[in-house]
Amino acid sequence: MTKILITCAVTGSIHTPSMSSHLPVTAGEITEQGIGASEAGAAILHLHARDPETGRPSAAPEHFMAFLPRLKQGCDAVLNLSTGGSAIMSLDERLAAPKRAAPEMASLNMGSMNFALYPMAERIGEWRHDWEKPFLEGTDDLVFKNTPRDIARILTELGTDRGARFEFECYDLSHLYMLRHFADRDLIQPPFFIQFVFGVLGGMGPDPENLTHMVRIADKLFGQDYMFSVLAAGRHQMPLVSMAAAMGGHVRVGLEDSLTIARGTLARSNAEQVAKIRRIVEDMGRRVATADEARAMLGLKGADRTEI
């Protein structure tokens, strides 16, 4: 496939404000960086919200709605809302904003897992907010809950009831088999957009052979009915997503996944990462898909049918 989808994950719920002054926190910052990423070539924006006063991850619909209409007005990118939120949020909290917005696209984690961020706390010398250190350190005893019942509920309330399609986030091989299970139950229909996630402690390690194996099993389970994309945490971001592009897959970058643009150098914006991966994939002969091409490729309902 020549066309390549670039997703940009603008802020996420993993990194904390003390880690980078460039991490967008307020609605204005998320809007500005999202529009910049779109202009740089991202067809899809993967979106979380934060409390603008503290930078803490937030599931509040009002925090999402502070930037979603501005993004819709300022760019034509597909707005892909997280249903993962943060591992410390309840499912009701995680679903509140996506249900309110009825987006074209939402993320969906395909299994429960350990989600360990605590090693990050050792790297920070000064903390801007008192919530950051205990938030990170507490993940040594944290299970990110995504049971089959949870997954079925998300598929029903966002997919069946509101017409969203999904970015299926697979952190492990077992998640592919869970996805196949829901396809067999006719709760989802192709084309399936599968995001392989590497480098989160508790999920798959960022080894090239893990990527080739995931593709091999996905081919076995889904045949021609899927597309894959890759994200990788931290310093593994660019090597793994470049490998995905070379294999015919799609790519995700953004400050949710990595705060750097090169080893030891903080990225100044999400757009900087998008521009870098765009140069890489175009040098490979891939053509960056537009937002409207992404909608056609993924079978999305269109921005005009959302509540944003």
Given for the second form:
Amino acid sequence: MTKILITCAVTGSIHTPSMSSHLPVTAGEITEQGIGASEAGAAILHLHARDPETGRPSAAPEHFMAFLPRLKQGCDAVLNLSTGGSAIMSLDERLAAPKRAAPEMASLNMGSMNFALYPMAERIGEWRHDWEKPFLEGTDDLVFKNTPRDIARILTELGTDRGARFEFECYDLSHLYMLRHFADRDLIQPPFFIQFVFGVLGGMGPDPENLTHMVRIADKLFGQDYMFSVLAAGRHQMPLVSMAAAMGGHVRVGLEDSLTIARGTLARSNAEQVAKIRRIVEDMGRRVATADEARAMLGLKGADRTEI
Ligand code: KMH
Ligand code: ZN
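Coords for the form predicted in complex with (5S)-5-amino-3-OXO-hexanoic acid, given the form predicted on its own:
Full assembly next; the chain just shown is listed first.
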């Protein structure tokens, strides 16, 4: 079997500081936890920024640039910038930092959808910041907009113009067909790195049957031209990504996707989750890819050709 790529999504824009004191928020915290995740075995770091004062998701280039050069200096992981940002941000806002940094890799969400976080608000006893409750509750009337025009724009401005390659985020079967459409338009080139996303309310649920079906349809649509990775939200993270590893796929962990290390126990760091999945996949007989092996597998341009 091919070597396995471990992606770590360090902080994201879903969880809020009241949910875990271990969620990295400042540039120093994101840097430290990113380097820790890389040392634990993550070849790729999927990155969002936050306002260091409030922990609120931020798309500001200065918040990204406060940690990106430090990460580049402190580890050799592939720095993969989110273009999803947060569903409350405009596409211009979401693209500002990736356009400035011209990273090797960027996320690309393959469809518009609901992205409902509001059930999480009920589980918070005490709020640390004023913005958190309305932010979560407002997602009962929020569309995460990723139209074909948006997708084409990201492909042009980051892919064609800046040489980035993509983590294609597919939350549903329909997103695979949209990806095929862009392949047919020759706007994307293989190998396609497809991230199957499970457990976001608005996307497919974390049922094992969904994973086998996604693989079956992706095989049909892309043949040898793709590799898949899995992320799953919350407590479904480790079971579903382990299943992906057993099927020959790749894995994504990190506090963006789940705050826990075991049922009811908060992860103390991103590295803790990376170390756990590394143990699991190595026990299965898979070998973990280094960052440079990831670059070769994904056809990346190299860290020296970014603006970080
Ligand atoms: N937050 C994940 C469910 C992105 O950053 O582009 C999906 C994600 C989106 O990582
Ligand atoms: Zn993300």
